[in-house]
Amino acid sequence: MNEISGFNLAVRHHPALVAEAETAEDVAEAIAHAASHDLPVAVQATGHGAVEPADGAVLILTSRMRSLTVDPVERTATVGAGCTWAEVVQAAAPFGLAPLCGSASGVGAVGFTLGGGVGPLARTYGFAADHVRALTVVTPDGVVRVADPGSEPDLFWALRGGKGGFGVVTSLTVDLFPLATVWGGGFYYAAADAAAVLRAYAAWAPGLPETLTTSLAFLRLPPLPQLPPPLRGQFVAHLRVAAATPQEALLAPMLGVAEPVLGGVGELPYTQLDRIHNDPTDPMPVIERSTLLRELTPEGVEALLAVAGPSLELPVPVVELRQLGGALAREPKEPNAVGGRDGAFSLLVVGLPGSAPDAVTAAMAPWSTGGSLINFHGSDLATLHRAWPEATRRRLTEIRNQIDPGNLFRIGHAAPR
């Protein structure tokens, strides 16, 4: 069924029943059916975050839950579970406002936020989950609840960063920011310059203020005709930068490292934020692995080049470093379950089916915090506990055992038990 095919084609669902929900009451009915037949429950909007097949489960599709309201006075958006960030961005733009979306606006807004959410401006504004005001959720007992700082405080804490396992979030209310435009872009460098660019980046990034958010990716691009000739079928290093206001002076140390084959920076309408990372928009089968780095030393750079550099033929299209720190390192006013605040960089490895992206993250173990970001963790469910500090993990376990004693939401184990 096309309805159950998500973005990651490596995860194929074979559910016992598919429920295409349009209301919270539809969700409650599907959960009640699952409970009465002792079936697990799985949830999907866009399928970007799928990590385990929903085989034999009641698969609740939330893609039809597309309610979307922008309050320009309160600077908030109330977003249905089926909405993508692109829809929220477009709805907020006429008011000169914008949400903290990810680098690819086709991702579902709710799933992205429940997993924390690291976007192109994350070092300045923090995790998307840090700016959630309220969530409507149908819990495993079939009750529709509103979780906010004054109601269901444990659930409010857990849902923001705990990712899943507590019910089905049907909508959430998030802060919007006065961002009509964003300053940013990227530079693509040839394979011959990739090592020099990575070495320079590792020396440059730690000294940056939190007004600038950066990332660097090694991309092994396919020979697709829609790609520009300098990128088509090539290995490139892609430096990305983004800020709320122009930061040209901060770029100076990187601009003299090598001549890019393509790219540039400038002011963009926020509605064109995707142009900074240029993430793929077509569904594909991938296997993801990630780890958090406490630092990126010269030795760590050479280790990464040895396992993922341009001289290697790998079935690994993406090896990406996202700089963390800044606002990402601070607890929000209303604390939440987001993990990874101690990381300096997030390392994400995207492999094709049959590949072993774990080899790249394993090589970086000496520089790892041992943690990961849950949205990037991938399908290695045996190590899912790494996504949260121990105290956070214990509290998530306690809350989940209380809210889901029958373990209905066991698909993906997106919250520990």
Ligand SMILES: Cc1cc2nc3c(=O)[nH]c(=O)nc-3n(C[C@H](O)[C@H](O)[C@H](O)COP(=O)(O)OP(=O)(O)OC[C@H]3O[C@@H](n4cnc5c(N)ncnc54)[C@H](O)[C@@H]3O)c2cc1C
Second form
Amino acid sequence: MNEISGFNLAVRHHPALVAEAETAEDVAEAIAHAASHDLPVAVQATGHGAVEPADGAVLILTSRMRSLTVDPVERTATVGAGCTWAEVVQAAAPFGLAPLCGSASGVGAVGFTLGGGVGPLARTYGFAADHVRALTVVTPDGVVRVADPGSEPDLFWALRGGKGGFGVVTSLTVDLFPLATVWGGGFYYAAADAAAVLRAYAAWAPGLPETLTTSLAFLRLPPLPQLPPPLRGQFVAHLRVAAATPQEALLAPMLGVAEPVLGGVGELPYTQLDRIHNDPTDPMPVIERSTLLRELTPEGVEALLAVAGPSLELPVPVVELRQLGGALAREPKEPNAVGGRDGAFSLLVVGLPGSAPDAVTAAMAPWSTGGSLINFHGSDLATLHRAWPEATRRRLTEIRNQIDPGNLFRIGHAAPR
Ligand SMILES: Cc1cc2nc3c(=O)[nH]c(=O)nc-3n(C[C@H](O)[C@H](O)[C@H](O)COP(=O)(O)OP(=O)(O)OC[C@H]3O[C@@H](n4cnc5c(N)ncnc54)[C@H](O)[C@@H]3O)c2cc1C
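Having seen the form predicted alone, I'd like the form predicted in complex with the ligand now, please.
Below: every chain and molecule of the assembly, starting with the one above.
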């Protein structure tokens, strides 16, 4: 592995040039080089969201742009393009503050937030992009711009949820929340109980208040020695719950369904938020597909069990439902380009190379809104338009046409033109 191979090992870049940027000026120089040689530009921080090889492109690596300041009075963090969420969480924790990070803190804070960003507490606080105060971006013309509610209104709207295609964000300022701790955890259930757990989850989750955020995943775990024996090489259903304050009583309907093989809930320092989802931390080759469900009916549950349940041997390590709704369904005070506010659940299917994750999303089409969350959309680039409602996508395209007339930023998750 080298510096240009990211988290998703299935995407291998063969760029014309790699620019390891340290400053906005480095970024502008790399963009100018690309423009003068008629090459596309690709951006990478951690590679967690690599979906298309940056072949023949100028690949701008942001991993050296690690400036990070916390303002405990304003309750904000200003985060360089190369920072992971783990760094932001660590920097904010001494002040009893925390950012709206995702389930795995190794993910890049900027890439995550540009794509909306759904964290373990998302139903309570909304998308990470709903809490961005300002962004500094080098646009495709090489100009460094600050986008905030008072300047560059189109860019400010588009960068919060529109993801790629508008330039290279060198830093952003996000709200921090007074969350020294979080309440939550996960329960792992054996394959024999997975169907009952999914059926109970589908009946339970829609009635929950937005103080609780939940997720249920079917995991086909590898036989790795570092996994505890009940999980090693096993199919398990993993129920995850998270909240700002203890919500034990809400769990009662799930606790009687089956005896977990492992897990529990409790209060955790926010710095240990990763323990709730326990996402993989080692790079692996994957193909991701995703769709938004408007509801999870009993028929939908049986369809999901038929295509991805424990009786099947599939090279699909993760089939994950994340419950949406609550604050995720509401436009923020400063409207933005985040799509998928109408979904009840996000379904993410993570397959190994050679697998057919599309089979799972296709089976759930009768319950789908037709949309997806851009951060989970994966490499199905022909259907990228699904990640935004029609009017949002049209405005994103108009802004892209203005800001990037040469279509330099066409690689990966950029709003279609
Ligand atoms: C294990 C794992 C857990 C995850 N958990 C969550 C989760 O809880 N919630 C969620 O919403 N998503 C989650 N994701 C998805 C993740 O948010 C996206 O893949 C995101 O794009 C990763 O950003 P990155 O910068 O780390 O990745 P990269 O691959 O480095 O970047 C991905 C894309 O982001 C854009 N980008 C990144 N940096 C910049 C920049 N400085 N300027 C302009 N564009 C930029 C580019 O389009 C780039 O191609 C997860 C992914 C993984 C693999």
